[in-house]
Amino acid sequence: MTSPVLPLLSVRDLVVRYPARGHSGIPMTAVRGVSLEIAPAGIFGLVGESGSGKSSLAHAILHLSPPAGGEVLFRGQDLAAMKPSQLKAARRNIQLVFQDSLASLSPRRSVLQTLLEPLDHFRIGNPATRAEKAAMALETVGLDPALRHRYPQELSGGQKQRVALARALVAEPDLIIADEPLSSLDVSVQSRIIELILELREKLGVAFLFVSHDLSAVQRLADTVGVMYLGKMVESADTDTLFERPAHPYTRSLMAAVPVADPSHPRPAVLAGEPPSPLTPPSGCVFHMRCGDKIPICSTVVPNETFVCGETGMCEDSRRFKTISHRVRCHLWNVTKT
């Protein structure tokens, strides 16, 4: 009996809160209460709106935001207990590529001394072999060694997008946290971009962690993918069991405004409304104030997470022959199940 495979990244309970500004004296809240796991050489998709929370979530598993509350485990270590050469450590393990590559580069820094910073705040090898580890980390995402001595000005989208990879991976880490890598890049690009990632994972064993809105390139890339809304995790599975029986209305919301390539297709479905401000969240379910099909209950009373799939979240899909878990908190679909 083989034993289980211990997750590369717990993340359990966490909350993550902004100090008040100006006059209102009301701390903001931008998340609430989140859980997610990334096997070694996983990816997971994280997806949802604009201010839902998913950069604050990123930022704060590496500490640069600190959590207000919950932890975050690291092969199984509490990163927040670590002493500051401890956390150096995993953070060397746990990388970051940021939203806008352009604005994440220096202008004022070649490829090849945006690629040594890493390596020299680590202290990784010595001036030898940092510069053949910055021509093989272009190597690897796909790049000419020779573009070393360009600046970021001189490059493409694509181009500064795998720079951005490029540094990340130079410290050799086990987890990248890509926060929205391909929002500014063409549709030919993003694609490129996709089969860069599926390749660094397939290579390297690369775990990462996709912050993304666009649902297509998550559906491409993600083993397992988490819905969040105003800070909450609305919806948790595995890739093909979320597309395939989405749960939360929020979710099937978002999969019905995903344009399709076909004239003949209906336009796609507009999601009314506009979420409310993370420092007012509404009563009950976060989402009840979009909601076309809310109950009575969704207004005054916060779901619990259900499991879709059995009491302990985990059931048999025949056509896949393996087992998968279905989180959702929803209280239609408690209605529905009782």
Ligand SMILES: Nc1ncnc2c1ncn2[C@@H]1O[C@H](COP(=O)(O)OP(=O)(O)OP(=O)(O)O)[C@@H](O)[C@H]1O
Second form
Amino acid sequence: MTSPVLPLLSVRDLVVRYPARGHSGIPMTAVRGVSLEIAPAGIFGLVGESGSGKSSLAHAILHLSPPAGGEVLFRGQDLAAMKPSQLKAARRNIQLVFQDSLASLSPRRSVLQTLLEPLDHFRIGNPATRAEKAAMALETVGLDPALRHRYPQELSGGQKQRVALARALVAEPDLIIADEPLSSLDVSVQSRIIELILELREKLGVAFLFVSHDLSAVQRLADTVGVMYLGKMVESADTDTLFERPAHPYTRSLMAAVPVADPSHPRPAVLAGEPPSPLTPPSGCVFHMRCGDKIPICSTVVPNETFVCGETGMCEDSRRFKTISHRVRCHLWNVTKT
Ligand SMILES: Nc1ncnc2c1ncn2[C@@H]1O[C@H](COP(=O)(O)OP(=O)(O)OP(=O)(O)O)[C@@H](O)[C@H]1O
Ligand code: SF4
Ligand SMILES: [Mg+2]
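With the form predicted alone already on screen, would you show the form predicted together with this ligand?
Starting with the chain above, the whole complex follows.
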């Protein structure tokens, strides 16, 4: 019997709250009890509309904005209980590529200075070997090491994105949190970054939390997908299951927005309007104001997380000979099962 693999990262019931601003006096809850797991060398794709809390979750995993509740376990160890030296080691092992690459690439630092910064900070190698490590990281992401003397403003969008990935890689992490690494790149560059991420997982065993609006990129890359709406994880499953049998009306609407080759194929309605403000979230199901499938209970009662595949949450997929876990927060699944 094989022993179950210990998750590399476990996030449990994470809550992120920002202090009240202006006259409202109300703190803003951006992430409302989100849980997820990432296996060693796994790729977890996180999707959801703008403002759903993806970046807030990514930052809270690293305790950049300390969570208001919940736990983050890295290799089974709670980040909140770590001594400063242990937290520093964990931060070396979990690297974040910021959504805005300018946030991680200072215009006043050359590419080489940018890459040396984490090597110096985490005391990796010695001053003589650091420049060599930096050049190797550039080669790993497919950039000519001669670019190391350039400044970010002298690089293309795709090159900047690769430098941001190289900066994460020099620390030799086990996990990279890549927050929208494809945004603002053209399709051919996006495709090359996707290939690169798959290669880094394959060759170096790096795991990824891949945050993206782009469902087709997530489908190509991820093993597991989580869908966020207004701070909640409303559905999660392995990638094939989620794309073949989406269970939550929100996930189906997101998929309906992706262009398909055969427009005559019946599809759910594309989402209209904007999500409500997280400052004043609706009662009941957070999605009820935009849901075409809602039933009376939806506007008053918060749906619990339900396993789509029976009491244990696991079901056999005979076509792929594997056991899958598929979770959803929607009353329709509770009603169906009772
Ligand atoms: N530092 C902050 N202070 C106060 N509110 C914040 C802060 N950062 C984010 N928010 C708010 O938290 C909510 C979630 O924002 P977040 O950036 O996590 O969403 P997102 O899913 O990453 O969006 P996008 O896809 O646009 O990047 C939004 O309503 C946002 O305005
Ligand atoms: S709980 Fe109700 S409103 Fe929410 S997604 Fe399900 S059917 Fe729609
Ligand atoms: Mg974001």
